[in-house]
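Here you get one chain, nothing else, as structure tokens; it is the form predicted alone.
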Amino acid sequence: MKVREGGSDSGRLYAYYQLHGTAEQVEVIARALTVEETIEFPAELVTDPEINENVIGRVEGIEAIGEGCHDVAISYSVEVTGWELPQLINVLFGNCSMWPGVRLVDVSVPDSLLQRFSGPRFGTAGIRELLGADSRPLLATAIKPMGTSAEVFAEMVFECAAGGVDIIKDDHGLANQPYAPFSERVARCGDAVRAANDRYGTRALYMPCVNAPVDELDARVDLALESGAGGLLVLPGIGGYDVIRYLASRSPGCVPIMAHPSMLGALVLDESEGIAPGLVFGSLPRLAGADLSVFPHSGGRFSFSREDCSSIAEHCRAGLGSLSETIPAPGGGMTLEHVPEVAAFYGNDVAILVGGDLHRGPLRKSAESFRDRLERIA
């Protein structure tokens, strides 16, 4: 069988791995995976036929794809996930994340499990409606640098919104530092985005970073929403993907959520191990409920390939039950000169993130140039 053609059994979760070694070694590793990711117990000691049949995973196929490299399909009973996102991730790549030469490359999630997830609450259509942007690529930026005062950050937000930037997020490193404490920063920036929108007829969203201690998370989110935040920036590599799911499900006060890639790079950079970029920055944040997913575009200051970026965008958009799409938000050292190429690569359903380069000139003028470039492309 072609190992990536599985997944028809609605009661089975299919995980596709790349394993390295000889055919004999790979078969042994694959069998060990089925046990390690489920019962983590000597299989020969299991006497309960129900556990052997329906709890331990199954090797569904092994196919050589190159010298010393094999595609392996393993299916798991959907019940082992407990119908929860943290356990789903644990089953797919928990203990085996500590094994050399194992890479999770794709997943086929049955409808019976997909139905347990709400996915993005806004998605592409909802974000466009909020911003009043029918079809063009979206503009995103981050307020920088750390060490700046809350007052100056608010001035940045005002100028970016006035210049036509759609999404103005905190830089991912902004938390509760004394230079710009969270409460002051979100209050000032919330006021600034409202003032710009009212004065210039824009509909910009300000998204503060809620990378917070878990016991502070709710309080910071409540404060952000009370201050007029139009969305939230979340770091799933630090807080966990389930933080996105939790915040997306909060009611009242549901706002768009943008996922940031901080600390996730270690999962994807070694092509012989870890997890494929399409899952890390596409499928997983989408399952969790991220409306936008930030990742480095090829050609910036990070080493992602064009194939990586294409795969991420595909996983953000491809059919996934009834879940809405997640908008890809490529960034990572993008400049205004990159804008036409990035828009051509991803198409119009993209949020192009340009950060530091906007500050090379007067901020509002740079923002207007950013908007003009996209208006001419759309």
Second form
2 protein chains.
Amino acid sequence: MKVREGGSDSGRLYAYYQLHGTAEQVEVIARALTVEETIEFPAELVTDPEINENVIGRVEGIEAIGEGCHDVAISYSVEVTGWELPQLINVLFGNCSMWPGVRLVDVSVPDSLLQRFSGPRFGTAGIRELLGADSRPLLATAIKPMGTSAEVFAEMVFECAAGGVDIIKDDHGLANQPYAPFSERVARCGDAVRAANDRYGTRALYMPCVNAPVDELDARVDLALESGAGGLLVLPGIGGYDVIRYLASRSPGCVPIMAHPSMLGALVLDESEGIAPGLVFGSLPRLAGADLSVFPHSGGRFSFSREDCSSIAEHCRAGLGSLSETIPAPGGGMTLEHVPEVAAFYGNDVAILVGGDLHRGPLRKSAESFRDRLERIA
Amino acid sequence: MKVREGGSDSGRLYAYYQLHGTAEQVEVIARALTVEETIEFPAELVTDPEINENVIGRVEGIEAIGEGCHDVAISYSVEVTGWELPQLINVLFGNCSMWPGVRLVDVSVPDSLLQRFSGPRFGTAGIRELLGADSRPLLATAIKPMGTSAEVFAEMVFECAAGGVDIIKDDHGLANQPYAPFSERVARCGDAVRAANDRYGTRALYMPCVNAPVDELDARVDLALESGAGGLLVLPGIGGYDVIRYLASRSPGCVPIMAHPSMLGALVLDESEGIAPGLVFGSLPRLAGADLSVFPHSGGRFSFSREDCSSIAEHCRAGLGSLSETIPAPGGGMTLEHVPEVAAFYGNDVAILVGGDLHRGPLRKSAESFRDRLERIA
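Next block, the form predicted in complex with another copy of the chain, ref. the form predicted alone:
Below: every chain and molecule of the assembly, starting with the one above.
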């Protein structure tokens, strides 16, 4: 099924599943799904007709698409979501995550629900404005390796910014380890990015990783913002998608949010179960409010296909009410040689995430080479 | 590999993976894993010997266990976790969740890290004391179906408590929908459970579902506790495991925490990837501090095997430093007829979660039948 444009006309939430089995089996599973994801109760025992009519989901269509595989559209009343992201996710794929042969492949969110979400606060246009980058692909990197001191990380941030990297994030494994404690790291790196921007007229953003314990999240974000962080790296696979929404909406100090795919691979890898990559790395982070979404580009050291990647980009950008776009940030083993192919594949509205390869020479020089390559694409 | 007892002697964090491929491939993948889950950086570019020695993980053993499948032990320095649950999870299965053919099957947490976690605050003994249930299996249920008013839910709570149900939780899909808004629901259900306990001398606990937006979590928990909630139902698959830890450690008002498996199925279903059920429904919720862990019993409407279920129970109970046990709470289509088999399978330290079947007759009478059946087992 194709990506839907905006909310469904009916005002209902549509979920598109792929179910495995014979036509007869799939019809039974589809009907069971409408119950499992809502009332989770024997339908024959429901006495209130309102519940049968408006709380249990509805099978809207079943279509064979191949050997023992069917596309199934199920619609849910918006009320079952309570207009909240955690319960929306629970309705779409809560209990049925435990059913074999059920994959959530797409979602169409009606306007009444979309209006409750602000989506990316910056989006493509906002991020480009912050960075002063009109049309070229963006360059992102991560400070690494873990084990490095905060002082040395700050030097890396300075060199990357000086070399023209747009977004310099913490490696996603940087938490609050003794090697480079969070508070020292963000203070030093915040200073470094400011110093480089001041000296070279660049506008690089430093984005620390806030994969924090629940009760430390606010304190770390406060520290980060006070230190001059220009964005936040969030791991929805570990802390939940709602952390993105919370941080994107948190005031004061609205900064760009970048989502990282840690732990989310288990959702997408097996094509007969889980959730399709377009939702996991596109629609869900976007709905939550991620301005950038990191995922592995095909051909790197991960296993995503080109179809997966183009579906992610499509879900980051396709019409979704009035929500801004999320910028796809493909990574996972990017080298200078990948740049033209990646830019051609995603178009210019992309943040190319280069990790270790930037360190193969002096950092500033490597960054300049990448930036130069990107400037020539624009 | 067998479940380990307590922390590993070496003081390092051990992760046991199953990797798929030939012996040569697996050796390469194992070594790559030690880098991917820590420094995520080309190992040949690391200049600091301390990072090579103590930050990158170590392959501790590889053993062929069948057709193209190998058990692999990898150890990590405890420092890489920063002694925090979100980063611990990130080290164990962050980026490698995106690698095909990699499954995390077990973990051995050293004492130095275990000591940072308080685990279940009540555990088997504490929950039995709260409930006044010396040795029999416990009876748990959920108020449902969604769409029911708070007033009617409160009547259900009263009837279930009167009939001898120990733990009456919200259905995990009850959030803050208009049918039964959270504040009204917890107020009415809190009153109802207190009224029944007062009248009948029972000690039932009502546990509302707090699958809340990040910025509403504290307010909902406060409301729940003020209303007399005797525990909290948490969905780590949606809000992250650290929410369990946070709520278990939150003061004032330390109440039992029950973990629900929503969304977590995608982690366990495909046996060549993801994470083994014993970790997902046993070790991880236990480390975080869940007193009870809900999961589908084999043979119900989900797809867990008997081996999965006994592994979960084992991980809920096996020695883990000084951490209390988590009580397994098998559910998913339990009927009165299942009770003897389930009790025989898990032993008496179990909470049998009965959902819809309790509603097949008058609620109090059904509850009494279940309770009676359980009393006869003790």
